[in-house]
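Only one chain is given next, in structure tokens, and it is the form predicted alone.
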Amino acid sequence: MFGSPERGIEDNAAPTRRPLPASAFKRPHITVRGLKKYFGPNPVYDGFDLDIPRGKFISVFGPNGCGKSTLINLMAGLLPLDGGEILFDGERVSDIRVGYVFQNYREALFPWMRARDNIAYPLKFMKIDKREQERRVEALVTRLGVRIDLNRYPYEMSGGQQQLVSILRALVIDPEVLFLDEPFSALDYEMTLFMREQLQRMFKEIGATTLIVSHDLEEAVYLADLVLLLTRAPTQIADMVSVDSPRPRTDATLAEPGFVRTKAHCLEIFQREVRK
């Protein structure tokens, strides 16, 4: 995979934290307008409105039940709308390439396929040969520098292993916009470190539109362009913070002022959303 996870990445500027120009919401990628969501009687989203700008990396963070995952899901064509509309720069979700990472690796994968075959599966619904198939996989994977045996089976292969593959197999299509939902939840540690390094390096390669949904904190201003905060349900937006850590991000990152700055006013905000 990408190398050692002991390795590091160099560049550790101190980050500081500007307010979000109001430029970046101008044009934006995806709108969400007056989205509705119910579970029973119960209104997780009624009325929720939402811009992400192009190319940028979303961390979704917010207290237990306010639809963190339900809102992927949603925009994702997942789920259906029960009042409203998601739009990607005008089109429906069914117009655009979406590659989307599951919580749960082991399930999400085939046991009977091989890793490579695995990252190729989307590429059959798109009517492309064998051939070509191959030569997408092996491309993306030089491409992003993953050393990883595409012959194996994802029982022979560690936990982060089957999650790149899974990351992989949702980017080999080329996606607009990548969701991934809690995707190092089921990792251990050393191996959630490890990942957040490779998607990192594959954000910055790839470039897609990213929405992440994450219940660590740390890991929600560690990763993300902005962090959009929510409210509990019916949901809305309580903030959306600008994290302006200069990339790569390494451990250091993390002592850096501004970056412990933007993490203090994101659980200042998380925190009053929760006591309400």
Second form
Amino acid sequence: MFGSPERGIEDNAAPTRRPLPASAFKRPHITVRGLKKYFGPNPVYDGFDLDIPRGKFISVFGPNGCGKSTLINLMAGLLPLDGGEILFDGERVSDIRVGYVFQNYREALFPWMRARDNIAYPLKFMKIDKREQERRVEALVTRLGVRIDLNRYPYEMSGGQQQLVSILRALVIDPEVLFLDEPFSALDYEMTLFMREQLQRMFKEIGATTLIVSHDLEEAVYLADLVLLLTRAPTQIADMVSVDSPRPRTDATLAEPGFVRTKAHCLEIFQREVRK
Amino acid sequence: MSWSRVAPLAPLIGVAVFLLIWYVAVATRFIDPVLLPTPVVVAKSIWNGVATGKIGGDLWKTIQRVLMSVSLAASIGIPVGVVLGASERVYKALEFIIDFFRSTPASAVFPLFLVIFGVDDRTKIYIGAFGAMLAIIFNTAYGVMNARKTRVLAARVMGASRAHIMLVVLLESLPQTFIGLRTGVSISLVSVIVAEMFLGSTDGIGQRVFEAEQMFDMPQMYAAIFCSGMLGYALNLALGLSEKRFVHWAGR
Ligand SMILES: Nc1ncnc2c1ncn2[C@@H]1O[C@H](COP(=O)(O)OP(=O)(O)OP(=O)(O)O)[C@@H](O)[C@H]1O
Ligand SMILES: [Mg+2]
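Switch from the form predicted alone to the form predicted together with the partner chain and give that structure.
Full assembly next; the chain just shown is listed first.
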């Protein structure tokens, strides 16, 4: 009935996932059509279209205040749309499993719960009994090779460990789509480098369509299959740049000519947009 | 001997020095021993009071009144605070009134309570509850209102029901509610003791202080004052410990 813990959540955690027709893998996973979002009289999005392929890692990059956070919040259902639609394989966000990692882990984890219960929290709402919840947390942690003491409270952990717990909490439901809004920007540099590697490994293991907002261009390109570059508001797509460097990427990747060229290209487009 | 080894004893040293100065001041007649008896006399009086059960009974009566008024204040104040905090519009409408009465000295409303409730034992409890309740309402509402938006969003994106989201808000506001409770206990202790002094009470530590003063029994008066101090200290300590236990994440 259940797979071995090593195979983990792919087998066990998603009994509700229906088999998709082969054509679904050719169709974009996420489609945004005619998106409108206003804050007061100013449109942030005023007719915005976007297609995101399945199982890819997308970095969202753009000028300050262009609407990066707004975009993933709209997608994740945290903000209401003022117009248009966002569909996931034709379904609404409420019908799919999404994981969301907030920038500020201090304000996103529940300090009254141990790390273990924080991670299990979203499983509560999936009608899964307590034993099975615990088993899934254990399976996920084993599978991803995370080494932290899950019996601690968040305030007893380092910033990196707390953000790791947030990411595990987002992953435990086996999300179809994972959103991360500047997840590492509150961490020091050393921890950021470490967390990038962790995230890269997890992505390989989980394979969910992933959108990350990053304000570090090198990080954005390093992690991504596709870099989504945005214009100033009212926001449009400036470019969608494919990053072809093979995975797993390492420090050496950063110096490869292909990578450097892609990064330079993104920077050029970004600067063009900022100067506009 | 280095300071770090003596440091844990510092409070005891402070007490010893305090007692010594007190003793010397009285023994040298720097202070009139009629107004301030020596520590030994006061200690004896405390011992007598405890041994005959007189002070103990008064203390117990006061503890009961304080606990009842705080329970009353909390059972009204916490729900009201949650409702106020949950609706910014209601809070904005009532903020001034609550803040005004919260700032009104509790002792100023004593006569009003006397007129309304009469010279009844329950009046003392209501008086204690009044100020405490305002402090609890204010702090609870503040805590609920300032519940981190991110945690509520996080719960929502993970599929939490309304009830679970409310629970997140409540837990989030709990540290602030505890601050309200702490303030409430101090306020109600002060109010109850003053009420016991002046509202024709026949028992309670406040009445004991007042009666000793009337009979000019200074040792007994000091004994009662010290007991009320110990009561206040013990209540604070108990709240501090339960805070550590129930809102272990507060301030971290
Ligand atoms: N709740 C809100 N109320 C009013 N204006 C808002 C709100 N949220 C966002 N905005 C505005 O919408 C625009 C886009 O905001 P958003 O946070 O999505 O930008 P961002 O690209 O994530 O910026 P940053 O790089 O600073 O994180 C900004 O101009 C911002 O001021
Ligand atoms: Mg942002």
